Structure formats: structure tokens, C-alpha cells
Amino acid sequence: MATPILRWCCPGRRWVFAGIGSVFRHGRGVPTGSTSSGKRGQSTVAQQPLITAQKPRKGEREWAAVVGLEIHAQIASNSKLFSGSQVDFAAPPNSLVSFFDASLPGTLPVLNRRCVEAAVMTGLALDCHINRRSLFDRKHYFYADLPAGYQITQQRLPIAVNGSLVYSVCVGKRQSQMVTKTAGVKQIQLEQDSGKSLHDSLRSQTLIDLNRAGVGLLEVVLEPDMSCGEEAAAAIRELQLILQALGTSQANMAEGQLRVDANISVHNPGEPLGVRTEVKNLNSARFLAKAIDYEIQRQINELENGGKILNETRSFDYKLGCTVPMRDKEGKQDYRFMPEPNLPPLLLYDSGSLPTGTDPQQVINIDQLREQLPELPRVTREKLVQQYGMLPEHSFALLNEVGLLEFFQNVIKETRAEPKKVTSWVLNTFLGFLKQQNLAVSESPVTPSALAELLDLLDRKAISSSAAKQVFQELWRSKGKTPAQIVAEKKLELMQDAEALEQLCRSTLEAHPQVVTDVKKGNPRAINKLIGLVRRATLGRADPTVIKEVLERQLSS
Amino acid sequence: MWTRALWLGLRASAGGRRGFPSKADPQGSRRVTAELIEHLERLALVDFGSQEAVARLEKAIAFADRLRAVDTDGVEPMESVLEDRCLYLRSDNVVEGNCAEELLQNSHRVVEEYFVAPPEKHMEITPFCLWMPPSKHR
């Protein structure tokens, strides 16, 4: 259900791919490091130096890739776009189907107000112009899971146009710098989802479930302003966060609530854009970047070997890690667009144009929706950076995991520890434990208050940071215990008794005269050895900086 | 439904845009060529089946062609006959569904609660004749 025409005339900076067609033939599959590196083309060369060196290079031509995306996001609503049947993802087959969804004669579409509001909110969040008047059209397909034989969409005049999506990608050697980029939003249109076909190849039959038929979709068309898989994946991730913040879509790719098609072409910089292919149904964030980078390489390779790019639809085979042509039954599809005869134009109002004396339930006020817009992820991140002096990439990481930001904020509220310390503990230790056990933030055995208490102990130097790690591990394992209890049980508190520490240091110096001589000779590493010995003697319960002070004082006296 | 969709498709084709031949006989009624039928059958996955169905199609075209007799010079085309009406907005409540059993009775074959799609290239043509559903917005 894609909009057939994307404009391919966007100038601007593109990543430049070096001519490395030979890499592809050897590499079999996706070039390595494709999803993790910022400067894709260059790193591919760098990571496969042997292969490129062995093969004669096919000319030194540079290639630029152009990527545009079409995203289908299922609208989070109780009922479908044009009927009152329920929207749900795990229901018995065909239980969420009305007579209209099954396209029985005599049924008519009745537009769901919630879906219109979701489209307007999404349009506003993406800085779109909201059309005060938009139109519905029929787009004809003949698939068994589309019982009407057409999909109601907005082809001629969509609800929102001319917006932009601001996203960031990591660059630099260690992926530590964030660069902000913008992709134009060509349009957002309301349309119906189709049903689902289940192919039973064993008995060669197709089973049809219409539960999804008629669910409201937002089709977001991004201008071809991206130039590699990583940029596309970052743009999609940002859109996902925006939709989730707005609540207009749950945007879960694994559940098919967010589906992406990519239009891809390559050309030599300064020359007209190349023929594009469309890669369909990229339903996982992981494979999105892979599929796009694979397709870019495939096209470069094809052209360098004197081949031609066909304007075709391809799909990504995630097992083989490559794109393959889709069996296109009809060659060129004829959608036979026509105005939807059963739906008058959709009119939207703003505070200035609001008609008087009409039922407020029948009127949608754009200005009112704008006022109700929640804080967008970009703003949340900016605030984090400002408020806590956080690095931008840390603010991204906090928003990247569902519930992580809330967890962080709850810890901050309850602890006296520095925000920097909290950020580091939440992003390194806490998130690391979650990832290791594949848990969501909500499933964490450690509560924000427990972590806050632990960080307090650390902050007032009651425990060392290595002891704090131990306490955290214990917190993770034994639910219900407080950090203070664990510290007491395991005797992890730092030695507060200065006299005892003095004593331990003195006896250590006496026991190791050789090391003391080394220190006095000026060996800078010798003091570290002494610190280590004292720490061991305190069972790790003394702060190394304090030990160092005491030792230095005793040595110089 | 099928017939209506076909008719609309045909109107576009017969209008000469795609240049399929459809011969007009002296009375002004159009003959539908085998080539055009084939194209429509492929688009619509519908089997016209009989000469009778083709004849009915030809009659429908002849009926629609009478529209050409109306002089529309200087009349601004409409988007829809409902274009000056308000689009009714429904509140987002679940009020339908849970009727799988009834719906599945329409299906030729059923497996569990699924419809089974016909494996054949063509579906049977339903003999509805150009009916127009009443509109809620009228």
C-alpha cells in the first residue's frame, strides 16, 4: 500500500561510497560492520583491506546513494478507521470484523475521529502543514485479504504535507559524536490496513484473517534525504519515539505496528539520480539498515560490472542477508485511483475558522490539538542535557529504552549523588544488567529507591565504588533487601576509623622494606603496590585515595 | 461490487486513455473485444464466464454512454456528489464485531475461523447489477 511516486530531486550532502564493487562479490552477503559504523562506505573498505587489495579496482568512480522511506504506522485506537470493530493484535481470527470490514453490500465507511486526531497530531509533531481540506480515494488491489478490492487512502490531497523529521546519527571513530540531520516529510495520509493472509504451503491454500482489515494507518512518506542504512534506521527510530510520545501509534516493529519500505538508488555525484528499487516490508530495526546497505552495494556492484538496475520491488531475506526480487504478478500495477464516493471531503478547523453552532464532536480544531501535544523526544533530550550537564549521547541512551528515563528521574529525585554519577550508574551498570538478562526496565529487580540509597552510601563515602558494585549485584539477586542491610551483612562499609587505618599502613610499610626503598628511589609504581597491599589488608573497605594520603604522609615523615 | 468496480475500470479504459479497442456499431453501443475482457479479468481476478455476462457489460456501457449526451461545457467538475456535505465523525468506541460465525457463512470454504481464499486465478463474478449503496452522508 505504498504511494507510488516519490520525488527524486533532493540535492544536499550524501555519503560518498568509494568504488568497491569487488568487495561485494567476495564478501558474500552484507558487508561487515554495516550497521555499527557511521562512515559506512569508508569503513567497509577499511575492514576488508585484503579483499580490495587482491582484486583489481573497477575504476575510481565515486558513488552516492539516495534513500527515501515510506512508513506505515498503525494508529493506536480502540476501533478501526471506518468501522466500530475493535483493534487488537491477539484475538481469535475474524472475531474483530464488522460487516463493513468484510465489505458486505450496503455497508458504508464512518470515519473515526480519533484516527483523524492522531494524523493531525503526528503532522504537527513533524512540522507539517495541515491541510484544512483533505480527500479520500480508492486504490484498487485484488488481494484476498482486501475484500472490497480497494483500499481507502488519501492520494490526491493528504491530511498533512511538507514537514521535517530531525534525527541524529553517531559519527567519529568511537561513535561518540552525534550529528543532527533532517529528512523532509513529503506527506502523511490516512489509510486502511489490509487483512492477513496465511499461506499454508503444505495443503497449498491461503487462509484469511480480516481482524487487521480496516485498522487505521498513518502513511508517512519521507523525502529521499538519507544516504545509508544507518541514517534510515536512525530516522525510523526517531519517528518511532515521536509516535510513542504522542501516543498515536505503539510503533512496535516486531508486532507489525510500524512497517517500512525503502526506495534506494545510486548515482555518480553530479550526475542525474539512478533508477531506484523498492525494498518492501522491512519489519525490524536491525534488518532495516542491513537491507538498505546491502541494496546500495548490490546496485553499485551491478553498475560497475556494466549491468543495469531495474525499477523493481525487492524483499529482504534476513536468513541470507540479501535482497531478492519479489515475484511481481502483474508487472506494472494499475491502481485505478478514483475519488471515494461515500466520503465527503474531510474539513479541519483552527481557532480562527471554527464554525459557530456546530456540534463540537463533529469539529476538529487544529490549534487545540497543538496545545495538547506532549513534550517531544528532542525537547526531552535537550532538557536533560541542560538540566544535568549530560552528554547528548547519554540523553539518547536514556530515551532509547522504554521506562529508562522515568527510572533515571526517580533515582535523581531520591538521591543526593551527582547527576553525572547517576547517569553513569543507570546507563552502565543498571542497563548492562538488564541487557545481559534481556529484561525490560519494568522487570528490573532493583527499584529506583534502592539504587538511590546505594548511590547515597557511595556519595557520603560510606562504601567504595567497588563495594557499591558488589551491593548492586546483591540487590539484583535478592529482592527486598535494602542496600544498607547488604552493606552491614557483607561488612562492606569503608573504614571510618582513621587510627586503625594509620595502624594498618604503618605495619604494611614495616613488612615491606624493599618496596619502601623502591619508593624512596623514585619508582612511581612502587606506591601503587603499597596501596594495593593496604587495601587487601582492609578487605577492600578503605578508599584508595585516603590510603595514598596516609602512606605518603608516613613515608615522608 | 465487482460489477461496479469493473464498470469504473472499464470506463477509464473505454475512454481511450489506454487505447484498448472497443468498436462502436452504428447504434452507438460498444462491442467489447476479447483483449479488453482479458485485461479486465486479469485486473479484477474475475471471470466473465459467459457471453451473457459480456452482453450485460456492453449494455452497462451503453447505459453509461448516455451521460455523454449531456453538455458539461463550462461546468466545474466535482470531486464527489457529497462535496458540500459534512463528513460525519464517529467517536472511537467498539460497537461492532464478534460475528465471525455469520461472516464465515458467506465463505465457500472455511478452516477453523479462517476464510480460505480460492486458489484459482479467477473468482466467480457476483451478478450484482450496478447497484449504488445509499449514503449515510446524504
Second form
Amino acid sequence: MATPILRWCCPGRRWVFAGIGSVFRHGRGVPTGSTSSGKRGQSTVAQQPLITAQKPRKGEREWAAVVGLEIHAQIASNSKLFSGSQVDFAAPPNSLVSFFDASLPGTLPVLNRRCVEAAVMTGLALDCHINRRSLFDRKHYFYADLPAGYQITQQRLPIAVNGSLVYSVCVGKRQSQMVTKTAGVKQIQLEQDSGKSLHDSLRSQTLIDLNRAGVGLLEVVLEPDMSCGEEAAAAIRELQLILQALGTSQANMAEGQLRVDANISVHNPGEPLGVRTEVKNLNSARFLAKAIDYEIQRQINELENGGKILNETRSFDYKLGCTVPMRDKEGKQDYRFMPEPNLPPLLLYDSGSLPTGTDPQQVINIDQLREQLPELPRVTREKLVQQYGMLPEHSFALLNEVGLLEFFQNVIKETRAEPKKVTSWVLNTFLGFLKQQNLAVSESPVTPSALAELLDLLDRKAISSSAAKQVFQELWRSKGKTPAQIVAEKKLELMQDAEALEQLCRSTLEAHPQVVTDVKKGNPRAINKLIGLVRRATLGRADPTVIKEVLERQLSS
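Switch from the form predicted together with the partner chain, shown above, to the form predicted alone and output its structure.
Partners and other molecules omitted; one chain follows.
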């Protein structure tokens, strides 16, 4: 049986399923002899590779994928949403639990002002309508890490609605062209987090840590406006940058501060949307993209083989690179939503509706928060492109790494080198060393001042580009030394004696008559060989451009 291959055209929102070298039944793309049990989680078609296609061929079937995201972002706050307990990721288990977090009888919620401000600022940054009046609800479900048996959230009337998230996706063969896309923001709501269950399989027991119980969350619900994993990952990265710029969330996915649920379905263009599945708790943009693309492909494979997509919750096994079933969602779970009786409606104001004589500490002024909004990532990127003439993808790279933009700007302030050269060194050499060593920008042994001094040496032709790379390597190893000291110790400065260079070039020509003959016959590689020989004689201390000029002058005389 031929191997079925899924052709992936993203961001064109077209998925085409084909059987390569096989016979299709009724043009549906089902290879002869293929079968499917149609049972839950038992697809007979394995995960297949993704390749791109511009246009479906005869016998191929088109598919459209629809992806929506629900994002839970932990609010950057010193205390929890409804209690005074401290928030600390690294704290010992159950050391930051108040009576309210443990749901002891008689305890009442007290709303955290900081969390409300974070929700409003996030809504403003995403062009949402901020509801002047929002409500809290109880969402009931029973699990060991939720002592109260319900979660306080905003189901009926959330704090912000009807916004948009603008993000960019790289396309093209070299991933250099940026396409701007928009995902609608359905709503942003405040809710409390649950605790954490730690499953110990060796002892056959589950341990509960309630440190996270009650931590404030922003749930950002995106409309199903995406069509593949790459788009979803780009949208999440952009939202992550926005939250970090606002200071409303640290959005560190590795620490669970940003968790994503993806809702995925496929259908034939022009037909009703298909049955969707939900992939829960994705904690990295890379895994998000992989999980979505795998799930789209799994659903298409299942349907093409006569199977049925079940409305179910799945998880992503990153080791196997596939999604696996968790539980059915065929019967809608009854959360028994009800108004939260211990919290009144949340009222917000603007400058025009602010009651006279009101204590500013007791109300939230939307206009005041709007004035405090910092520059958003997309504006920063536009400025970088305009100010320094860098490529759009370079502006994305500078913002995607925490602290890298600040490092770049500090180098720019202290060097006379052109911005393009600074960009190249920061993104290629500096960032490359960081990734090799798995270090953050803040942990770099090379400071902006040291790199600026090195680029100045290179700019005034005191050293060659190859010598500059040697100096950078030494800076990385020898913290405390300056580039000038390393150049002096290693004797890496460029040769300034023009007469001595003339003599070296002449000697090289005399010692290699055959190479000289090749140059005169028009062999373009021969001159490079001569340059290399002279550079070796100068221990790399001569500028290749100057060497070439001297050699060409001597050869023509």
C-alpha cells in the first residue's frame, strides 16, 4: 500500500490529502485496502510527513483546518486573586496557602486590585471593549486540587470582549517574508487557578500542592481564526511579548505561567465545520505547533479512511510527537454555573464617569490605565526597521529573546559601527554563543561595552574580521579582559607596514609562478589562493582587501 501524504499549504488554509502511487475510491483519496476501526483513539493511519503544495491535483481532496485557542496567563502579582497569600513558583509545597485557598468554612474572597488592573491593561492592548460592569461566577467541578469544589471565574459577563491580536507569520522558501494576520479576541476573563496534582506512580499515590490554588489568571479566548500550528505558535509568541511588555504576566511557559488549550477541527471547503477536538495544557510554542499540525493530520487521515472524529479532550505526548485521548466530551459537562454570592459586580470607570469625591484607591480608572500603556512589540519592531534599516525578521529576533533588544541598543549607543553590522554581530555571533551555552542574555560573559569596543576596532580597521571573531571567543572565555588587551596579547592587530606587505606579496608571486600563470589565464580562484598564502605569511594580520589590491597592482605591472 502506498504511503498517504498530507500536503500542507499554510498560511493558505488548504490541506490536501493524497495517496501517492495508489488507487483512490470514488475520488475520496482512500488507498485500496485501507481500513479503519473508527474507535476512539485507534486510527489505523500513522503520522505522515508534511510537505507543501500549491494546487491540488486530480483525485486529491481539499481540507480546511480551523484552530481556536484558549490561553491561561498567570497574572504578575505579589498575592493571589482573592487572598493575601504570596505567589512564588519555587516555594516549598503547601507553604503559601491561606485559609481561603484551602476553602476553610467561613472564609470570604477579597478581590486583588492589581489583578483587575492587569486584566484591563491586557484588554486595552488587544483593542478590546472593556465592560464597565462585569460579574463573577462559580464553575463547579470536583477534583482533589480544587478544595472548594468550584472555581471562581467570569462566565456570564467577562471584563473585556471583542478585541484582536495582530501577529506575523514567516513565509517563503527562506522564511524571510512576513505576512500579517489577525485573530479575534472573543473575551478576556479573570479567574482563579487550581492547585497542582503530583502523581507518584512508584508509590501509587497522588500528592496535592495548593501553592498555586487561587493564583490570578487571565483567560484569553481567541476566535477560531487560525488554520495551522505555525499560525497558532506565532500568535502565542506575540501575545507572550505583549503580556511581558505590559508587565501583566511574566508569561514563562516553562514555569506554567502561560498554558494553551487548542480547539481543532477539519472540514471540506464550503461544507459545515467538522467535529472539534481539544488538546489541553500545551506549555511551549513549539509543542503547540506540533500538536496542532499532528491533530489536523490525524483527523484528515481518520476521515479519509472512513472513520469518525470524536468530540474529545486529548493531550500531546511530546516524546512520541502525537496527541492521545484523555476523555470524551460527547456529553456536555454540566459545570452548574451560578453567580458568585460573595462578590458584588465589578464596576469600572473612566474619567467622565468617575464619581466625585471617590477614593482613587477604591476604583479602577480605565483612562488612567490607558495612559500607562507602554510601547507594544509591533510598534517597537516598526521603529527598529525604520530607525536602523534592519529586515523585519531581524526586528522579530531581537524582541523574541528576553533582554536582547536592550543589549542591542546599549551596543548601538557605545559604538561607531553601522547598525547593520551591530545587528549581524548581535543576532549571529552573540546570540549563537548564547544558544550553544544555553544561557540567557543576562548571563552573558560579554557585556554590551565589550562588544561595542570590539566593533570599533573592526570599524577603524585595527583588526580583521577573522581576528575579531578570535577576540570575541576570548572575551567569552576570559571575563574581565578588554578587546584591546586581547588584541595586544595575541598580536592580532592588522599589519600597518605597507612596505613590508608589498615585499611579502612580491615574494609570494615569485615563489608560486604557476598560480600567477593561472591568474593571468583568467582563473578566478587563483587570486584567492595568492591572498590566502600572503595572509598565512602575515599570521592573519593583513586585511584581505588590501592584499588583493597590492597583488593586482603587482600582477599588472
